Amino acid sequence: MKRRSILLAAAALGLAATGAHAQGTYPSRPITMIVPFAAGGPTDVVARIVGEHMSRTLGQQIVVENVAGAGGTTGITRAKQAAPDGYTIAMGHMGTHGAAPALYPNLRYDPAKDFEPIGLAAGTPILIVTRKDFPADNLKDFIEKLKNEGPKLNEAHAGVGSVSHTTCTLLASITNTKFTRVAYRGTGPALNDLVAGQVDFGCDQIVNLVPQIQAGTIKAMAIATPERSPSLPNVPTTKEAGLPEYQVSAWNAVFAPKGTPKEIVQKLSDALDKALDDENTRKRLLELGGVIPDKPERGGAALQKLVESEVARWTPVLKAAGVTAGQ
């Protein structure tokens, strides 16, 4: 029994061994980081933008998956489901982290507990487009269609609870209009309708949109910042076309299952960083119309306190509108 014994706790002891050296090897295979929205969106862009130089830093490849769905909230909900081993991550938004507690009475995670926070990758300014012939071209006439023939104008969006709708239904309670609202499983779906002309208009990220406002497919209203993008100078801010109320951006950050070490999250944390902090990405970031985040706002207690502001922001001001994730 002595013997047996003995053999039992060296047999713990070479397995607590044999973990710690995994853990110490951290990453030994390629990561999955889950977005939670079709490929081609402005979360999918950001998601690959930095993926791609974290993998460098990781020297594991991390891989992309879509999990379209429910606003964001079917691959979130994986991404909260998954081992907490950091081989599954997620590119969460302010849609999945800060709008969906409001607009899903169901919704089976909490964005501010059910997750480590790993860190801010961008900040996205908030755009109203139309399809290219729609019959305004400033943001005044827009609303003023809105205001006449709302119902008949039609509104794509990702799904209830993603920014694309979140954002439109802020500009719906400022200008106090009803429109006719479209979803679909991702806004890149969305947008191919937009330029399509399948769709009258809607509220998008920038990273998204910069190719085809540049292009002449779709038309731009406004951006809804302080001040002008240096991506798009001749497109006014909301301020100055006569919407000042209507000011919002959306964020992308990086979050891993709750409980996932912290020298992992450490880890995926500072491979962030240095994208970030890398030329070529941060380029590729500005070129599309994003807002790289500052030091401060990087790493995840600065993402904790935003996703816990962010839901305190966005409960009032959509259940106020009276918009739940079945209409």
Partner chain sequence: MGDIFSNLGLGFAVALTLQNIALCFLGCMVGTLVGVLPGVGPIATIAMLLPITFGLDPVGALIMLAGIYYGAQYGGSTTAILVNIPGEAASVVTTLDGHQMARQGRAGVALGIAAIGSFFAGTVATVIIAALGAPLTRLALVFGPAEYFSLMVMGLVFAVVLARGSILKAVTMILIGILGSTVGTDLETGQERMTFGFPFLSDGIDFAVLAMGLFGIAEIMRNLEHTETRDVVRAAIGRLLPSAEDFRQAAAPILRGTLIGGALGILPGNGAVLGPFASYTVEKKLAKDPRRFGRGAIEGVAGPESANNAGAQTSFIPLLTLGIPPNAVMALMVGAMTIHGIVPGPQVMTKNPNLFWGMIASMWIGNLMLLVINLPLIGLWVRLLKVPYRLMFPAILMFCCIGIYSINSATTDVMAIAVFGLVGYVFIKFGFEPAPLLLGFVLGKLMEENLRRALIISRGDMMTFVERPISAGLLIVAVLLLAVAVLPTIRKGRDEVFVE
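Switching from the form predicted alone: structure of the form predicted in complex with the partner chain?
Below: the lone chain, stripped of partners and molecules.
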């Protein structure tokens, strides 16, 4: 009995020693990156690609933990409550750090105040797409149709608060139109019914749409970025097509809880910067149709500005449309 307790004590001491040693330099143990969506989704994919390279720079594994729920706000709430020691960071996105304050009246965090911004990771352009036999071939005709027979047209989206839902809400607001909205559980089923022609149009992230557009199973009206995407060189931008106000992207960015030491935030920010300069990481992000932020868009300060401007943009649009989730 006595010998056993001595052994135990020795083991505990040994562990304590490694722990104490760990206090020295950051990072001394694996870092958890909370992804507020299910594994395999667009945000998860970006987190894993970027995280892999950051792990190499930091010399410690970045472990992705998927905490899905309530449009991503569950995971971000958990990140906010985590110890600000740099060992828990989160991959936020346009929804969790832009639209969420308007969508969730009981939101338990403030995107602009409760986090130390680390940096923008990638942007994903938004496309307006229609079923393949839709009687319009360009954005101008499409909007004309929306204005004339809006309520007769069915728009498919991936659930209230999803990127496809909020970005089409923005479209309705900018073009001052109304259409019938049909909710699906996720982008897959929505896309299925668009390909099958059960619904008329939708707005969504480029990732899943490229192969369908290339195969001609759906039609792209426009891409909501300043420049055309290399994966879809034939699709005009909203600027070219006559709707320049419609500029929107589903961005992903890394955040740490408020109070994380400055030098740790800097270290993470530098690691992210390095990942975004890496040839292979860039290639993988570009293959997904992602837009990699240029130097001035990177880093904490730029991200802080982006978050503030996104919250300011989405709040009136969503409030005016009367869209809320979770009350």
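Positions refer to the first chain, counted from 1. In this text, all values refer to a predicted model and were calculated from it rather than measured experimentally.
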Selected hinge residue, from Thr124, Thr73, Val307, Met221, for two rigid parts turning between these two forms: Thr124
